[in-house]
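To begin, one chain is listed below as structure tokens, in the form predicted alone.
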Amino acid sequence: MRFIVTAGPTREHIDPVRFLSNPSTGRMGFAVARAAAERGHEVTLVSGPVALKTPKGVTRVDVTSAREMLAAVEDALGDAQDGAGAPVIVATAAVADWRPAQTAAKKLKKRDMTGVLRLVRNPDILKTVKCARKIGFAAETGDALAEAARKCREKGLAMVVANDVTEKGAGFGVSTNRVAFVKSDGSAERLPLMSKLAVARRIVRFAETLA
């Protein structure tokens, strides 16, 4: 099978030295890419800015912004969007929902800044790309299962991997995760605290059932 995996944060620049972003390290996405490659699948990893080594056997595409990530995913998809040979998209990336309406070409001086930053919405990658096999993530701080179920319905996903990032061992920058698999049929499977690689291997095994 072919896998397209997104990982890490995106950065939305205000000027050349300032940006909007989040604390994603990319570990979960890189673990998924590794797990898929270990199973002999063809893997394209589209990564935001992270400090991780590319897993063996994985083709990596580095991007910065949400729009660059969308373009890279669409390029990796090509014409094979549905039917035989269509890839599985596993979208672990923490994509910025908003970006500055304007990006300054030079560093803005404090004296020239008003304290008000106008934002515009970024494209929703999973909603935008036309692919029959999509797996999303929902990193939440409240009712993760309810939010995952909503995303699954609204974005036409096969599954959403939900986690509460406030739980110990399940947030950003750690090697473990505690997740639930929320599927398109409405079922939810809670997994115990596991390494991110162990979670990734479970995700890949589920993806293989979509072939």
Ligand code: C5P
Given for the second form:
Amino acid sequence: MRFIVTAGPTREHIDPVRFLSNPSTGRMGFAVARAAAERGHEVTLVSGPVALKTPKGVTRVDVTSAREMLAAVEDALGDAQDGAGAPVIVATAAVADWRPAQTAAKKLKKRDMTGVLRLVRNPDILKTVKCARKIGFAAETGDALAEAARKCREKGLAMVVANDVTEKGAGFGVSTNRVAFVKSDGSAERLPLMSKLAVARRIVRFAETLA
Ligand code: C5P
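Mind pulling up the form predicted in complex with this ligand next to the form predicted alone we just looked at?
Every component of the complex follows; first up is the chain already shown.
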């Protein structure tokens, strides 16, 4: 099967030296890419700026902004959106929801910055791409399961991997995760605390059932 995995944060530049971003390290997405490659799948990993080594056998495309990430995913998807050759998309990236309405070509002076930051919405990559097999993530700070079920419906996903990022051992910058698989049929499977690689392997096994 073909897998397209998004990973890491995006950066939305205010000027050449300043940007909006988040603390995603890319570990979950890189683990999914590795797990899929280990199972013999063809993997394209579209990554925001991270400090991780590309897993063996994985094709990596580096991007900076959300709009670049969307273009790279659409490029990797090509015409194969549905049917036998269609890939699975696993969206682990922590995409910035907003970007500055304008990016200054030159570094802004401190004195010029007060009140200049006007934000516009970024495209929702996972919602935008037309693909029959989409798996998303829901990083929440509260009722992760209910939010995940809503996202599953709204974005037309086969499954949402839900986690409460405020929980110890889950979320940004740690090597473990405690997640629940919320599926399009409404079922939810809570997994114990496990390594991100172990979670990734479970995700890949689920994706294989979508073939
Ligand atoms: O709606 P929310 O941002 O919580 O959804 C998270 C899921 O959607 C993740 O799988 C994330 O990678 C994806 N997403 C996206 N593009 C965005 C925002 C989120 O692909 N602009």
